[in-house]
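Single chain ahead, written as structure tokens, the form predicted alone.
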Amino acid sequence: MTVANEDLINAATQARRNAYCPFSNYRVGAALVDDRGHLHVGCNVENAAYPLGSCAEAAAIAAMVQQGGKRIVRIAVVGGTGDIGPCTPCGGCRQRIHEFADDETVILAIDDSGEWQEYSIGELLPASFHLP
């Protein structure tokens, strides 16, 4: 299955409406595809012991991980408190990512100036954590 990006940024807003957020009111979504092209989305849930809560990236990766994927292709993360706006991965979730990507791996993400970008994992994390 082919997944154009605008099919996969049309996933994550899907996805970002099912968000629990009901202490920061920020509503995260993510959908990936895979390396055999399948399609994974995720949202973030908040939970009253805040540290506690999950990522729209890692709930994403874990669906991904479960049904037996093992890179991801392109990820689309949609966020924001109100409409969509400015919104990339935490730090966090760039880690979590860059376990799962390589070069080629494209995220899809609006900037500060609200228009999509395509960056690399080593754009957005250089001299990444990785063990030997």
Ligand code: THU
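Whichever C-alpha set is largest while still superposing within 1.5 Å between the two forms counts as the rigid core. Positions refer to the first chain, counted from 1. Just so it is clear, the structure is predicted and the values come from calculations on it, not from any experiment. First, how it differs from the form predicted together with the named molecule.
With a cut-off of 2 Å and the rigid core superposed, residue 112 has a Cα displacement that reaches or exceeds the cut-off between these two forms.
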Given for the second form:
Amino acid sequence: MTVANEDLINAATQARRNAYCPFSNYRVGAALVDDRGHLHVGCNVENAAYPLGSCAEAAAIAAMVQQGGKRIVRIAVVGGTGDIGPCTPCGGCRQRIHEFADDETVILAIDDSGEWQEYSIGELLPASFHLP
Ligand code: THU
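Next block, the form predicted together with the named molecule, ref. the form predicted alone:
Below is the entire complex, every chain and molecule, led by the chain shown above.
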């Protein structure tokens, strides 16, 4: 099964609506397609003890792993307003995506204005860390 970019972006946009972000007020939704063509979504979930908050990508990856998905084929991240541009994955999430991806795995970053950017994880996380 192939999931169109539009469907992936719609799923991330839907997940973003449920973001729990009373501290930053910065909503993020993520949707990914796994190696079996299944879709997994997540949103950011913050906490009054700030460092306990988690990112949308982390939630989508956890959902994939829990459902038996092994690899990320493509991931869309929706966040950011038109003036500051799309939410690209934070450093920690780049490493999280990398764990289940190839250098060519595509990341779509979309903001409120609908503007989107396309990257590969190799581009966003060059010279990445691997265990020997
Ligand atoms: N956030 C994400 O969900 N993903 C990212 O890649 C960057 C940041 C969330 C974390 C926090 O809840 C809010 O955005 C502001 O940093």
